[in-house]
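Next up: a single chain in structure tokens, the form predicted together with its partner chain.
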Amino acid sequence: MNSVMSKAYGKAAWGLPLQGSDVAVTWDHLYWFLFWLSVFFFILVVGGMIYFAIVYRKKEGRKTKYIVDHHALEAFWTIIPTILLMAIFGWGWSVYKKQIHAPTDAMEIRVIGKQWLWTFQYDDGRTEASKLVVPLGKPIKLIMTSQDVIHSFFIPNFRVKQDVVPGMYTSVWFEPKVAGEHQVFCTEYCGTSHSGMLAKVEVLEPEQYELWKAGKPYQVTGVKTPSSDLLAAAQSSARLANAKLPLPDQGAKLVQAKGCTACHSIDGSAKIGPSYKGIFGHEQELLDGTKVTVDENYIRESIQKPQAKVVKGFNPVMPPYTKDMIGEEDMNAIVAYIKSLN
């Protein structure tokens, strides 16, 4: 129904990110509204006192007046902002209902954040990871929490924001006006790196969506965030299984959308996990003191279930990725990259 894009949406005024829903709108209005009130006083205070300056600095002779106050004047400047700031709680008290209640007939979908990664969980079981596919024109409600500390949920084109929070649920609603990419990112300080758990949210026109949900090769058509390029590796290449890139390749791509960087360096240093570089048909000691040589199935292995054998010297910390989130051809890239690193 809202498959046709209104002329109000997908523009971005100057200094703001575009306006990808109603919410975004409406919230543009409050924030101009603000701004230009803001310039009014500016321009009152410092304009005034700019003026001052010039027409009373310092002249031979010159007699200042003996002014100790003013009561109606000081009643004025009292009275005056506490009716503009009432109003403008009144404004932002009601912006923030309609950006907060989701309507009741919103898709619900799962988020969880873990560092420095989201994932997103579907009613019919599907996931996805650092990708969260929508249909455009719905309502869409997330469902948060965190598996380790605080993240925050910010999706600037849909000017919402929710701090993830383990041990309790938040969530978070939006109803995308615009096809395209928007960018997500994590706003709560959550360790090394907190500046690279980025997503971003696909709103796919409805026969696309169908295509995505079949599992089908889809088309992700309107917007694009300005960092496109940067994120292309992670989005496009979640399905690499028809790309005609030698396997390493694919597998290169892979660990950089998947986020696997971010733990594992590819030069040989230590992060927060071991590095891919030389450890392929090498033995590594384990921390309870056996040694385990590095194969195919031991990669698999510790992307399924990391905790099963760790690494002696690094910390038992890394989430396990499903046979959803990593498909066997992808396993495969995968496996062929580390093995490439030697």
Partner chain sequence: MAHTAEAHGDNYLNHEKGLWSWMTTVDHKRIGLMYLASVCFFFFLGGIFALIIRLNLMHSGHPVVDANTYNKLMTYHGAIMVFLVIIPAIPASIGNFVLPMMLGAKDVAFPKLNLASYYIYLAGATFACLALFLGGADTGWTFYTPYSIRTGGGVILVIFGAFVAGFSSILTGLNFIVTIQKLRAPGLTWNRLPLLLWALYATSIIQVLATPVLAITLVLLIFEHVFKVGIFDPALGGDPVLFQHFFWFYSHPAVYIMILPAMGVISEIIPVFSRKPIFGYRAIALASFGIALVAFIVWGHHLFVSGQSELANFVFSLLTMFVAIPTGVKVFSWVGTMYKGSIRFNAPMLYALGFIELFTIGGLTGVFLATLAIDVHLTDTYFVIAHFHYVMVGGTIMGFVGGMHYWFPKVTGKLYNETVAMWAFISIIIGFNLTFFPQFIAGTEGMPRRYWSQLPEFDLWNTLSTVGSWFLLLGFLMVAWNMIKSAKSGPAAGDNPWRALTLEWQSKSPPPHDNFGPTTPTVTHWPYEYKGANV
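If the structure you just shared is the form predicted together with its partner chain, then what does the corresponding form predicted alone look like?
Here we give the lone chain, stripped of any partners or molecules.
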């Protein structure tokens, strides 16, 4: 079992997975600080306990002295742990803040979790199953959702993990620093084949990535994970259909086919509903006077539950679209199309 896991994680240092991203290095520094701090206090407390138990054990004719308050000692063991706790909090917060705010130039890739498979959609319309292909040294932002139950997307080598929730979008980002293959797990129990819901991240050198984008044969160099033992349990990697059109173009076809353009214009002109042009990332005032920023979750909610947040100046007449009518792949394409109209 240990050999399988070591292959899955890659070459590890001190039992940890390899450091495949900048944030992995930062998290490991914090981890080892906590580890050795714990070792220090364990030795201090347990060692002191053993020492006092031996030196001051009960003996005939010895009476324990009465111990009075020692304010300097009490202040010491209150102030020092408080300083350590605040330092740990500040350190952890700085790493967490860096991890949740993706760079503005990050490449966006859509991720869909479903029993028991990971699917990855790219802006150029390409779709991959059980395989995420990214260029070396480029910030990558994953916009994720689930088609059925809660999953959790975890790449040990990058030290990133994020729940993938049905009915909403969550995100995580990383910048791969080590070329090769990196294992992806689902770490939220999602049914009988949960342990087989695996994927791999292929981090390619720039030249190899361009070959992949062009649909030509390419070579993965660097670390060789996941192991063949784990891949045998996973869904086989395969190209999905409908990958010839860029994702926004797929969305354009969908809004035409679903009749969306009958009520929503794409040039800013007034119709029954708000225009798609230039709305993404901007605030919209609602009927109740509140304001909301148009993002992926707002677009999803407006399609599935159009009466939840109605834009001021328009009537709540749009019918809801269920998952059977617009699946996750189609939803991602529509969102990408609306974003492209900015």
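We call the rigid core the largest set of C-alpha positions that still match within 1.5 Å between the two forms. Residue numbers count along the first chain shown, from 1. What you are looking at is a predicted structure, and each value in this text was computed from that prediction instead of being measured.
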Rigid core superposition, Tyr56 Cα moves 2 angstroms or more between these two forms: yes
Determine, after fitting the two forms on their core, whether Ala214 shows a C-alpha shift of 2 Å or more between these two forms. no
Threshold 2 Å Cα movement between these two forms for Ile79, core superposed: yes
